[in-house]
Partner chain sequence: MRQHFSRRDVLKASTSIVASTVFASPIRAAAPPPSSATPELIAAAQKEGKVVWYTSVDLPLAERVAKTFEARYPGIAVRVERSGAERVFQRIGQEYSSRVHAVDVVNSSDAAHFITWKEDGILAPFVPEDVAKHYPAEHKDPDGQFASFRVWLCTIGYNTDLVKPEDAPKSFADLLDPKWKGKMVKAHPGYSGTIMTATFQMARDLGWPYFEKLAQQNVMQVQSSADPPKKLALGERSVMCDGNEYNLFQLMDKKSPVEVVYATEGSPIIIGPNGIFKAAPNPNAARLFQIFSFTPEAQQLIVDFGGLRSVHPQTKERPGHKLLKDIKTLKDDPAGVAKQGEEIKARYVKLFKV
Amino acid sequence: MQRRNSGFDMSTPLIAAFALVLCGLILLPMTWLAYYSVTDKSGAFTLANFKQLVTDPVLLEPLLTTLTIATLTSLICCVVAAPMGWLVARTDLPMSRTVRALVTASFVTPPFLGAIAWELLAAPNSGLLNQAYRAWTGAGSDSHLFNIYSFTGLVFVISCYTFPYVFVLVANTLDRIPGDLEDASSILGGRAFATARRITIPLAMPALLAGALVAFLQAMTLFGSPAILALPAGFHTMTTKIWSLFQYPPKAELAAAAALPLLLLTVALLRAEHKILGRRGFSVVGGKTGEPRLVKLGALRWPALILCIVVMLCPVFLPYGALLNATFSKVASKVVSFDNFTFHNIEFVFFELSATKLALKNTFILGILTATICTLLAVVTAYVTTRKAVPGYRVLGFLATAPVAIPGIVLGVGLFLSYTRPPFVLYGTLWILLIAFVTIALPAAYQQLQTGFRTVHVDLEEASRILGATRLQSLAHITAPLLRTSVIATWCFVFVGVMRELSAAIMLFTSETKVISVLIFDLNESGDLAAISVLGLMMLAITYAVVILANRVPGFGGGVRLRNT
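Could you show the structure of that chain by itself, in the form predicted alone?
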């Protein structure tokens, strides 16, 4: 059959344009980063920056501190998250869905906001928990039970908001293990412990190891929590040290040299995670598999639930309670009561603090634009790669996933070096933040939509092509409508990510381009914890509202989920 449309097919030029955009997003900042790392202030080639990096204690100590924090965080996350994942996925734990929802809440909470909440709870002098300890024990005003401004406090807070990564990987893997395998072991005489040791644990081990690497990576590249807790304690991590190198007088060459090892280590960890997850797996030969057989906890059901709730006190209940308390208290460090209850903090943030309106405006503009552009890029790229639509589709897929290996602080350095000179002078505008947010969010959006494309059979598109449609017309009129749930989920996921992004924004903002996350960080520098609490709760409310409203859109109900990629 001849095509009804005989006009020029724009699909190939547009796909090529998308490939050029992806190259510009990734290769340009990384090229400038590499260039600056091997040059001095006069532009001459040198390796002195790397030599100083490994010989100067001021630079070497943050690197060792970062590796120690990341290792301890990874171990703690595995010890806490793996048993919780097993309890939720493979036992008759009461309220298991509630526990999953609470873990999701801790995942959605920005780590820097959690760090500020723990300032309210565990600062040595003014922390609510320390005040309660002194009131109950009669201890002196100089004594304290907790000190969040310490190495231990930083590891604790990072672990609180990193363990959901391990939990999700372990719980999802345990959910997918067919019950037939364990039933077969039982039929052949295997007891519960032997079945767990020979069947369940080996199948879940790759996910646990991958989760440990993800936790290590998150702890290593995090900026917000170390900046809030480590700097007052008198020590640096690698991300805060890179940030400090851009303070006056700026040392761009040294910052670029310090960012490259972080980038290379991130790439190595992601490759290791890929090999671990891809090395072992299982498939079931036969028909429909049986549901996993839940382990009966018996008398331990409620103690196990209490244990899970106690764990969730740290990332959810206590921090959220501290933020609520500070929002309505005249003094953020005092427990709210009839005597000190006030709405002034809310009035101050929204009517007296001039930076709030600008930050909200910038955040919503960037959130909407980033989510729309990123979703469009991800739809086209995922379509091309899953359908193998053009030669070199593997390269396009690589470019779409490559930014996941770039820590936010490293990307911020690269973009700063790229767009503060002709011909693209974008520093001081929202454009540079838009480029940063699109680059950071693209891998997650691409992975979500690539999974969605695999669920739509190619026959529908082929029928459209036979009737004369171009590839882009088939995508727009056939495939995209069938994937509307995945598309709206991706849009929401990206929007929420923009709300909580700090690492790249802190390197690129100016007084006219502040976003909510940067405003919160600035207010923490000035010690205005009540205003931070108002903004933090507003950020959380918007985050949850986006997901709830998306689920209520006709045709999308129940389909929108925040997925960990």
Contents of the next structure:
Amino acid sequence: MQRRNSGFDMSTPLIAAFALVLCGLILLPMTWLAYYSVTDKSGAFTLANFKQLVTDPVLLEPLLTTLTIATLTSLICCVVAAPMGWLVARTDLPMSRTVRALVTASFVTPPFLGAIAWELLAAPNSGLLNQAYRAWTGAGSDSHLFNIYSFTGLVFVISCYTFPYVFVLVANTLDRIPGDLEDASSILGGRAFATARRITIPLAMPALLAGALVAFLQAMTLFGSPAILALPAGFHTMTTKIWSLFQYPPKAELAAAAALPLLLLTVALLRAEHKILGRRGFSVVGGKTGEPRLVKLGALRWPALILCIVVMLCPVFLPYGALLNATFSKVASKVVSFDNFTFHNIEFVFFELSATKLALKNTFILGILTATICTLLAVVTAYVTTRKAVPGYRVLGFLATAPVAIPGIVLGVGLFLSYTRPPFVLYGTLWILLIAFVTIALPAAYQQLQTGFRTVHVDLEEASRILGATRLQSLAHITAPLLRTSVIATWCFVFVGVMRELSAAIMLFTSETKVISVLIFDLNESGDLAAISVLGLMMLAITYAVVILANRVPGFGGGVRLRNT
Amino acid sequence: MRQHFSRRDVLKASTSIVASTVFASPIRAAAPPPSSATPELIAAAQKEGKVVWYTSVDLPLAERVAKTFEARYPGIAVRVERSGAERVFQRIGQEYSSRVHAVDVVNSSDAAHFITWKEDGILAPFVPEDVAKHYPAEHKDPDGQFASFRVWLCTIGYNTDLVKPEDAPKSFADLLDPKWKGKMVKAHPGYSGTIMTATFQMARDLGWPYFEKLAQQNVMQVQSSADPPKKLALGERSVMCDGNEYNLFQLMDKKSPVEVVYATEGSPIIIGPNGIFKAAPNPNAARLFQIFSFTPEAQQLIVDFGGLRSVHPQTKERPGHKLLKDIKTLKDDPAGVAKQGEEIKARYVKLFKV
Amino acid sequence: MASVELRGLTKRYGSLAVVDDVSLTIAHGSLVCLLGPSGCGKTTTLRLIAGFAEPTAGEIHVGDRLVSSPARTVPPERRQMSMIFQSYALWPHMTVAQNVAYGLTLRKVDRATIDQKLNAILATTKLDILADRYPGELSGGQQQRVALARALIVEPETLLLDEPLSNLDANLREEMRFEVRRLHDAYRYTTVYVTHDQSEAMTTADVIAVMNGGKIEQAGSPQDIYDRPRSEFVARFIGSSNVVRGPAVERDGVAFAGGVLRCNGARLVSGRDTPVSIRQHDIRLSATRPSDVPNVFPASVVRQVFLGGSRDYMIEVEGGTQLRVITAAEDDIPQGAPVFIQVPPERCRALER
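Coords for the form predicted together with its partner chain, given the form predicted alone:
What follows is the whole complex; the chain from before opens it.
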């Protein structure tokens, strides 16, 4: 490539500025977090916080609980998602597109909303399912089928909204395994079972393992569901504990110390995932490879579909139904009928609840700003890294990916510690939430656009530069139009992510900067389930509108993930 | 440099001065002259256009008060910021230490908070006309910084579909009966000022062993004191160990199958004062709202719609509600709560695990 | 080993017949090439033979077994076949040795026999030093050999090859052509070989079946196909002929460039428009009119290119028809010059269609 002599290329200083911003986004909060974790109230150095962390049962128990929940969730997700992924990707399952769409629906449903909906369904006494159980079996008024306020209940609800991560990884991998590899086994005498055992399963195994790790991470760093379900049951997880350490009297030092294990574990697990996925790539050499032959389920087709639908009852149909019921019912635990049908809840949320308007406004402002900023940052970073445009591009790529290792609640703590003090007092403004959301959403946006950039061949840009365009002009005139679909998809993806973010927002909001997710969480604490249902359904409606706008859910092609809430 | 002010630090100096109740007279009373809703004040408030009210009162009631104010003074929007009193306290502390001044008027169900805020010197002295004329001395700050906006009890309650009146618990001691195991719900002193206050009074009068035994009863733990009544109404639990009397009243108005029980040991009495901040972003609207809060109109509203009790002599208690003077109550002591608040939370978390 | 017979084989996707009434007998031990451009149905035919797809109509017999019919299809794993895929389809999670031994492992062959056969085939295919590598660590040519070894080790009744050389670079491809033929001569499996490359087909096949639009246009030995194409498609596809058209004037003549082009081949019907195939190097050029020979026509040189070993001309005859001609390098006639072309009648082949 020729070096241009005339004209100043604006890209170098711009990129340097980018690197600085990215650095600041991540390093500042993490430094404060580390600093606080080794200081006492007076600011002197101490290791007492960590000592308390491993000795005080009030802190140690949540840590063990969290690890148990994460392990169980991970196992359940694999057991459910792997066969479903296989059914959808490799068999002639009827309506497999619909099943995929349903998994997408559970993927974009905020987990905290699902948890609240499951309170309506499976609270031991008032839960709709338990009521139905008693009505059908005539069981006594104290007996119940499900108790959502329990360890098991929590694991169940977390699994409902975590299994899509495993499903996506497994189904995508199975989609991409060339049919030839299975055909080659068949023609050499491998029956369906032998082929599955020796070829298909081993090839999908890395994806399943990676999925298990991702599920573990999601379950470990989740805040909303445990806060909603574990506290009534009388136990803490690590995230709820960290959050409660910020309640009066705040123990920021201890919270910082408690956040570090989550951070380190996340980093370690992500490295493991990277290693698993990075081993022995498929050696598919050019040329066409046959469409995979779908396994014929024969008589089992419809039972298999019914099984999938039954699974999807848990994250989608039942919760949505419960929310809808609570929206129009005078009493959330009663099924809507002529007697107790009401529009009052909707009226209350939109005309009486003075927080609704502000929260909606804040959510939209933050959603739009975060999505725009993140997409811009991601475009530039992805450009620089895929085109290796400047020396040190790897650092930029690393910085853009690094936040993936920071659980939302940990980031929230870090940002709180950083921005409630000079020189940057941002607490109380939307800026601090913006910083949090941008940091959280950046890795996924970057990953998505990096994939996008790889599909635009570098020759196309060079053809523009050889005709006299600067790098930025080439980017604007050639690459940007070609990337439009990826960019729009990324934007929508980030926007949806912001809507469901709770774990960082809960640490950082003030009354003026409340967002919908926090408002819903607040309402749950005072038991206003009907208002939550209305807000929740509205939130889902907006989410689906955006998803449909994006035409397809991004991430379902690129293996990117929405963050925890 | 530490930003988080600690209530204990503040109180070290103050507790020697503050006497046993929140409204005890210090050496010199310096309340400003009473104010009424003058046209000038209304105009100034309307110019500000809004007022932000942090409160721990149950949300629909808070919004009803807000809407009534808005109807009375068009052009001034009330933004209700509702959370548990302990959260409200933490939030204001956090915001003030970051120099975020978002709150105009505050109402807390933990009267001890006003001791702290007063000591911090962040409350504005301001006496509405009604308070000056009608409020008994024990329900207003001698320095005019706050007055009792609402009064209510923390009571036992039960679901009448699930429990027959004759089987219902009569006392706190009854709640320890094994037959209630797994059937009760209670709120959290780390969130709710009502429960904080009640826990203080009960721990003082019944002793901590009561809570130790209660913790063995497999109680469903919710956050807000407004929630246990709602859980009863849903049929989720049969009995509530603690929670707002006024929410039960509201639910009974809606024909929900719930009933109030005043414990034979005495019911904890809760006082929820209103005050305004010196650094209020909308000072005139704040004053106007404070004046409005103590008018007979607003006070009758919280009685009629909310099921709360008012100390304004011009209000009428609703027929069917037992009068406050006829109910055995435990003695309130905000200064005691202020002193022991942290310890109560810590002990509570140890017992109830959350 | 056994013969493979296709009878009226048809595969439709919706209303589109991808394979349309194909009948072909592949004699025991012979190598048949299915040759044709992309989309001609050759790969689908191969997948039908392998059992990966079910025919819409027609039958496939292997020896005396009926293996495919619309009513019943023997699954691929019970056909005693082997296949080499265009993508090679090597399993990335297995080493070279594991890949190659896979078929034997499935057949529950004892360990010692497996080792012995494995070593033999790895040696034959020069893979012995790569046995413990993973496919991702091999070059294209090495991967190709692994695919070959994996297919051959099971000693199949029938060997199927789907464009096995298309991913190799030109030099290697040429080398491997002969390698495929050599291995076939050594083992003599009944082999079906799918390719779009005519020289590959020429080098390897006993019989070439040229396919077009889902049908077999012509089947025969390489020389037969080359020398005696029956259709314009075959003539153009094999060895890129000039095809000229004109009404037949007599039993052995076609009106051309103001005269009559004498030819052989298909029976002519007087007056009917008839295509005639003339190979590019069968046309002779001379600056002066040759005497005493038939099929001489005046023309002019449109352009000519020196190609080192030969010269490539474009000439135009009366009436504007252009023909490509390959001559010896020393026949240098400048552009624009008048010239005479002469074509031996036995080299002009009248086509059926």
